[in-house]
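Below you'll find only one chain, the form predicted on its own, shown as structure tokens.
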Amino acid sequence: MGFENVYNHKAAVKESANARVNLIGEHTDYTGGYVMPTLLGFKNTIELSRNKESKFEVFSEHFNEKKIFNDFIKSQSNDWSDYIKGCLFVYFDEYKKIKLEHLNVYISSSIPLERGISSSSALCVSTLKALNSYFHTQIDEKHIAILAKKVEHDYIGVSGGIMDQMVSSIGIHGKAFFLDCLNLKYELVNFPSNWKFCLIDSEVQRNLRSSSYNDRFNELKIAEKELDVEYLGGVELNKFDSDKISSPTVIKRARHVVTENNRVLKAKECLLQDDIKQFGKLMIESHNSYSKDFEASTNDVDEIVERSIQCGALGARLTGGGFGGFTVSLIEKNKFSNWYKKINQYYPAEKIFEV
């Protein structure tokens, strides 16, 4: 379609932002702790114009879809455009001497939807990115993050963290983003030059407001509550006392996080000390904990991540926010053909994506 072909002239502004892949450290950071992902080629794009009729006008390539609004008030429906608006309500309420300007908003982009690999946090950080650039704000990376973050919890109502804002809007493509998510406090690592990511499509559709996910936030809430903590990240392994919970239930969800933290740090020193095989070892741990104890995955994916190891991954995992999605698997590059011939005789080629 283009922006062009919708609006009959060019865009003022383009503005981009990756997906991304959690290696490790799922649900750990809204809880304090440590996540680390890393950037995908999947990417949204924005582009803006001036509206000249008073009215902002938003379409969208993927639901071949034109929205018209005046205010900024959320759909009942949880519609596509929610996010735009929620965009829009937060830069404005964020910059109240910028005069408002109507305007026209084109989406492209070519982020496979509801698979846990960010969709949401890479249109809401490439949104703000071109309002950025359109009004001349001068917002730095962290802070577009930390907008983008407010507009999914606040405006959309998406319990989580910031981890995904984070990478999309400061990480780079090719290394791994370590993120302390308590101080915001980062590091870009780089990846041993022998080994690689591949990511396979479970085809199990997830969606955040209809999933499990706030009531697992809720219940790492109640774990933090009942062991007098602020946040769970700060809990070391050995000072985890399951006896403060009351319930059986909340002590597996708060295990996993605790455990989580610990294999994220041992993660990035694998990484610092190129051991692989100790790293495909705490992906697999990793994802056991994430499917028994926190309880996020489904028989299909456990397959996927069962199959992945056996055709010869050092390590797999499934990846975001749980419940469907894309696993991530760890390959070393002299025996990826050898494993993507094994892995291709069950997921066909337009299902795996190399990283």
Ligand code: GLA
Given for the second form:
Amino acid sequence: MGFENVYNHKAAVKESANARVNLIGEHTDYTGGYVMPTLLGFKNTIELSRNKESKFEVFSEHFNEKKIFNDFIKSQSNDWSDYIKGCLFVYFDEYKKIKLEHLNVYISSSIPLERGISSSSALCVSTLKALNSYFHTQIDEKHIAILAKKVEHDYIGVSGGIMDQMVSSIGIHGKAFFLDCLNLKYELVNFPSNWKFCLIDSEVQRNLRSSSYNDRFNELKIAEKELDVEYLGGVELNKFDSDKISSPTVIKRARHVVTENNRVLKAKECLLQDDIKQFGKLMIESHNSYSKDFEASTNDVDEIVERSIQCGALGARLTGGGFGGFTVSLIEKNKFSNWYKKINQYYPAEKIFEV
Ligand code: GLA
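Having seen the form predicted on its own, I'd like the form predicted in complex with the ligand now, please.
Next comes the full complex, and the chain you just saw is listed first.
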């Protein structure tokens, strides 16, 4: 298709944002803890121009569909265009001095949807970046992430933290993005040259389980209340007093978060020390905790993780919000072709992606 074919003129601005894979630190972001994702090559691109007919027109290449609207009222049916409406709503609400201009929007994306690699955050971040360029508002990247989170929370209405928006807005391809989600301080850490990460698609669509994500979110909020702390992410492992929590299920959920935070800190050290074996072990521990304590995995996903390790990966785990989507494996570069040959006997090449 292309912008020009749809709108018969050239776009005024074009901005992109990438998807991410979280290497370690799951469900720790909204409890003020640590995460360490990295950007993927998959990206979402937004092109914009002025619409002279006083309406907003949005074309999605993926859905091969155009939506036209005049207001920013969210649809009843969770339509894909709600994300664009939400970005427009949040942006114009924040920058009230800007004279509202109607726009033509074109969305193209290489990101597989609903696989736990944050396609929605990349969509919001790229849209806000495009609005920022178009209206010359000079919003910095951190604030773009904050606004993108506002779109997903306040407008779309999904629970979640700020990891995806931060890495999508600020991250650099080829570097790990270590983030303290409480104060939004981050570090870009280099990967040692002999490390390689690879994704395998479980094909279980994550979105179908978004209610389970919210259940976990709420369970962690109960843990914070009963422990009488503002953020579970601030609780150190040796200060975690599970006796204060009344439900055994909530104890398990909270234990995942407290131990996971500790693993993220150790994982960052491993990157700095080039300790690939220990990093791999931490990924496996992280997956076990995510699967057993947090109960956010599925049998299919657990099987992929086990097979990947049997085939020679040093670590593997489910990445993202849980309940399906992609797994991520860590492999030594010189063992990669051997690992690939073996894993490819179980999964076709279309399901395996090199990071
Ligand atoms: C989703 C959310 C993130 C984070 C992860 C789990 O991707 O959008 O904020 O909570 O799940 O780590």
